[in-house]
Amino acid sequence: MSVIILGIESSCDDTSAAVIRDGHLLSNLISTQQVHEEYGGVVPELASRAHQANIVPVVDMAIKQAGIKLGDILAIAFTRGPGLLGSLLVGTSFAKGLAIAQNIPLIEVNHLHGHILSHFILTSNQTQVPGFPFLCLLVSGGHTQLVLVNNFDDMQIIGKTIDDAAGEAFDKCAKVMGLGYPGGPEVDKLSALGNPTAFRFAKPLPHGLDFSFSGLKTSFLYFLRDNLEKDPNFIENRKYDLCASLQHTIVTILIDKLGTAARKLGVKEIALAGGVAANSGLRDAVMRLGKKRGLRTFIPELKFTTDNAAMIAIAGYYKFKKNEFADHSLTPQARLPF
């Protein structure tokens, strides 16, 4: 019999719904809130409301996308944490009483889990996944962590950011730069019509395989400031320069410490996932890494770097072939422990 899995994704402001089936992906909705943009940031409790609204319709049409029935679904996994404590309640709750209706059981997933086994979903354009063990950068807004995979179920982090992540650097620079929001991708967008050594920022590089982008932050802000004091319109005019010298002052540091890992450990196989996967400079580098060294390399379509239900849902499955399932009595978790 077909194990069919429903998953649930409502970790920050993306309300998300999948369904695989043996692994297969069948359907993958996304509702984005728009509601943040005015603010430059999300606003915890508009996108709680939001997700209220939203989670109905869009589980609705994940399973009618899908060609399935509600009574075909074996189990429902969801976003557990880490995340906005209301938002992840709006999907915990909804999946325990969809769980309680259908009597099927219940599957928690760490968020960042589900990033990482992003790379296990099968679609047509995606039947090559990674053997274990394998290294994977995980780079988001909130997390930068190197990650050694040894299994489903068995996950080391060997290096993490010890102040800001990657992600937050890209946001916080672009938002002083008067970039739209979310930032990372405008950063992106500039930043190929710039030249990467244009400007040269701070590279803070702390011992062993941790990461630190506060630094670059700190700097980058001081260059701005000393330069709009010589020129009130500096951003304006080199702003393609800054975009592509920033992004090639982040992607240089996470790389660097990529390759490092790899060398160390002695793997043959890494792979990129989370939010700045979708960085196109970071995607090329990884792949100039793999192909320097000679690694099996595995970069996620788009539209698994965002935070998706697909991934929860993949993640569940291979829980479900273990039984590993879910009290109904657990609350989601803020900071849920990696």
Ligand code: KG4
The other form holds:
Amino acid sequence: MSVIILGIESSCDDTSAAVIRDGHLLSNLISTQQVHEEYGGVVPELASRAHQANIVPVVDMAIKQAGIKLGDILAIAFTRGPGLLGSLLVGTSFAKGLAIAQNIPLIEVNHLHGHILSHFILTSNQTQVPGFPFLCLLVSGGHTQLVLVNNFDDMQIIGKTIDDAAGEAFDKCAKVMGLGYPGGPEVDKLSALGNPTAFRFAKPLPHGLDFSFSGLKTSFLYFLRDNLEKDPNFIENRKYDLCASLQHTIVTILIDKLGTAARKLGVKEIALAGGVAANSGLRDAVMRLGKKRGLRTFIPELKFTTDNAAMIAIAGYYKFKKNEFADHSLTPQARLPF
Ligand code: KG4
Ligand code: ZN
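Given the form predicted on its own above, produce the structure of the same protein in the form predicted in complex with this ligand.
Everything in the complex follows now, all chains and molecules, and the chain you saw is the first one.
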């Protein structure tokens, strides 16, 4: 019998539902909340309310697009954390209610495990999956980690940011340039037209395999302030070079540590995951690193980089195979341990 899993993701500002059959993607619906744009960042209270409005239609559409019936679903996987508590509560409560109504089991998924396991979603484009162990660079709006993935349920953080996440560095620098939210995709787009070595910013490289991005953010701010004193139109005049140089700096910091970690651990496979994995400069740089070192390299399809329920459903599928189900008394956790 085939195993059909419904995945639900509501940890931040995207309401998403996906259906996976035996590891193959049948549907993946994402409703991105526009309401936060005018505030330049996610407003938690507004995010919870938008999830509440979106979740039923999004799940309904995901089931319809998958071409299945509600009764075909064998289990419901949902994001338990980490994320915004109010947002997580909507997804968790909905998942519990539907699981009770359908008399099927619930599966809790750690959002970060979901990002990493997105490499196991099978589609017509994504047919190869990593072999264990592999080294994953996980870069999102809230996290920046190097993870040694020994198995679906055995992952070890070997390096992490000691302050800001890579996505935060993109978003905060974009904000001071007056670009929209989230800033990462904007910086990426403008970078294509700029010179990546036009400007030099601080590149803090803490000891070992850890990362740091707050110094870069500060150096970027001071650099803008100094130049704006001389030329009030500095940002407008040089935005392409500013974005290209910023992106180049962030990518260099990430690749430096990924390369060191891969050598230290002697892994044969590397992978990239999380929202910042959508960045074109980073995708190219990871591909180049893999090629240079002769490593099997996995870059996720764009739709599996930023938050999506397909990654929650695939993580749920592998837990289902091990009969790892969740109790209905569990609560979402804003700071769920890795
Ligand atoms: O994984 P994700 O969707 O949400 C979290 O779990 O945090 O990641 C969102 C982050 C944001 O910081 C966003 O700016 C960044 O991913 N991002 C990008 C790009 N697309 C999304 N950063 C750089 N370049 C992109 N193309
Ligand atoms: Zn995420």
